[in-house]
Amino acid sequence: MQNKIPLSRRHFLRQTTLTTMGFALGAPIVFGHFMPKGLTPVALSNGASFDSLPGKRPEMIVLNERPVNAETPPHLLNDVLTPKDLFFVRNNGLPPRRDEINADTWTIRFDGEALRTEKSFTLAELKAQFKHYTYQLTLECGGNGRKEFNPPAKGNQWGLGAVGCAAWTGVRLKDVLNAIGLKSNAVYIGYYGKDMHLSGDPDKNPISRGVPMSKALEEESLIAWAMNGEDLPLLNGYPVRLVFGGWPASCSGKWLERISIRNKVHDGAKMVGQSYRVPCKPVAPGSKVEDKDMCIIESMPVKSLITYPKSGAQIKAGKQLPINGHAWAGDLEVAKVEYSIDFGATWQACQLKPPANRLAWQQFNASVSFPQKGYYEVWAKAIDSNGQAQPMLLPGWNPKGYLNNACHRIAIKVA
């Protein structure tokens, strides 16, 4: 029979661990007795390497180059509207070459079992025949935060920067579909882009996903050609793409050349199997889940991001620290945001702005006081309009590492 460590001994070991981490941080961990067991201070996490991409800032974190995938460090997402050169990149195939694209003659074909008449429009015709709209819409990769899952999940090991909110300009998808004519059995749309499969096989699609008709027909669902008043960046879909705010960004097809109106759930590449799906019911970490027991991800969960200051900031004792950031909640609105400096033992309210329009992220801010010198973590927690709050730590594990909406935390040293 294994001997149990006496309570006094366990307390000594925990205090020793906290003291050791404090030495590594250069300051004692204030409220360390509240820190969940096994949690590593965010300041001791491994840093990321940096690289550069065409049209993007060199500070972007490149996860891989074929296909191109890159995220934005959280402290560079402080703008209300994410700049084009800082918007994250999530590609599955190889984009068309910029010198091969003629935006005016670019054609989008509409077809499918549930469309009355097949129809094609050039981008110039779409611009001329339909009213233009601009909405601020939040896009987030379904795997944002994947690297925090344990056991690890396969796929790009995203940190927290695969998210952004831009002002997208285009025509409403519903206006185009209503003009063409939908059949009564229309239940889903599926998109096809002009990106090439990594194998180079023209008969293979790198990705072809979609959304139910209810989402496709929302006011804010766009066929968009502009971001923040300018042409889309090539890596984000130039010359035209779909934008469905609040749902996994993989639904918002880039380099759009075809939309198929389906009488069933779309079955294109990355729509079947376990892609962009989570277990319909909670499972134990590391479990194997059958495809039939996986459900398609739709509205993204409530989440927040502290964008100022940068994690690792130092302030003088007695000074207040201003913090700010963004919060979003898929199809819903964020009702409130709170912060904690004692590892979630207590929470204080932040000021929260309403969204610019439905599906835009919201800005929050607060002034934080610290009782003494030492190491702190500032945690942010958002609560949506249905009362659902971010979990303090990792949410339910899933095989593909999707939907991590744990509280964001930054390291602060009070000197």
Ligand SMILES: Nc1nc2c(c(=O)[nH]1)N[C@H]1C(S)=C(S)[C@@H](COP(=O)(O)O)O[C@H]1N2
Given for the second form:
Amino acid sequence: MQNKIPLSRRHFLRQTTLTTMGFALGAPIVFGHFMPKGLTPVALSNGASFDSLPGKRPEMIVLNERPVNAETPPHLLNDVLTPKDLFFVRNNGLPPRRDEINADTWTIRFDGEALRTEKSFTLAELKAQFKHYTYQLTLECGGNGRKEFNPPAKGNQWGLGAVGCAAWTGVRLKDVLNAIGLKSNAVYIGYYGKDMHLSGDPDKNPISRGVPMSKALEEESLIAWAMNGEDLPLLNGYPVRLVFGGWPASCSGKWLERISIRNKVHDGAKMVGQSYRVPCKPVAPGSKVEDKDMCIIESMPVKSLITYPKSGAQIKAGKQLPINGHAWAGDLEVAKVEYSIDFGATWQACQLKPPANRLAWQQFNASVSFPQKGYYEVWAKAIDSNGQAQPMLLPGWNPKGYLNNACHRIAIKVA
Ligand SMILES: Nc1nc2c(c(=O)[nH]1)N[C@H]1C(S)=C(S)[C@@H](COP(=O)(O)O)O[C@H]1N2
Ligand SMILES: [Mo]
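Switching conditions: you have the form predicted alone, so give me the form predicted in complex with this ligand.
So here's everything in the complex, that chain up top.
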């Protein structure tokens, strides 16, 4: 009799939940139909997981498993181009499984009020019909550094490593949009990806953000299928994603299936309310801020990271310590990087390289000497081309804990 019962709504929901849990576990739950209702698989509740970070190095710091969020320890970001197995992962929902993705038939639909005609391109058509470009572009999560804010802000407690810079290869978004034909009322683009909302409800989007047309039409704004010359890692958006260097990485939609050209600011999931917004005017720590007083984050603020040595390094007295790292400044260039060994009382200049291209992070280095034995902190401070410097300890507090661009500090013992 059992199997004669039509697929009821309840059964459907139950099936969806099991499927969702299967995604999170990385494998279907074979005897799921016997699992007591409401039971959470032990692997999801105690952190045991099987390949929750496929394609990533075990040194990645996993903040959450559902959704998966992982950051890179700063000393492992020492390469000019962040290797794909060390690039941070920020998921708002459940990514598609590898076996659900067919790169050969993958299609991106372009639609919206401000597009002349709706049009779809397979990934193969995009590759064949438009010129390819490769740019080194820095992506940083808007919430990177959130864990330092006080009072604390809810959300992933990112330390320093939700940032990376890779060489992304793809086609220019502007070439594709111009080929389809933009209307003069185009204001914003909104993306949609193949990932699933945590609830398992296929009608909800985990995230659907975008950028204004001015950013969308920049030369470096890409629909990208490769990272450092290879396929994108699954967790970073395989087979194709958007990349908008210098803006909160939340603008750069992964597993890209659809782009809507809007005649108003896009109103998708996590575009509205308090998400990826900061108070338009500074507020006192702990303040409640109404939605109407919150402004969308655009270009990210100037910031730097010391990637060598690792914090906690020990050196012999009388020796010089070489330090190096990266600095980036949203849409701007970094003009100067300085370091301090006296808690910011005095600053010394670092050597600084120009960016490989616009929106790429820049490399700095210095040789540091210490006057005597003891505990020191080396602080790095970058200054952008508008003269804006990183704050020493914390920038202005905001309700969701975005844009912490405080100076990076590493501990050094001279013995
Ligand atoms: N489809 C989709 N795109 C997405 C997200 C997501 O959850 N789903 N997360 C966004 C956020 S908040 C960030 S910080 C970046 C992270 O990119 P990464 O995981 O490749 O580092 O992807 C953005 N694009
Ligand atoms: Mo993010």
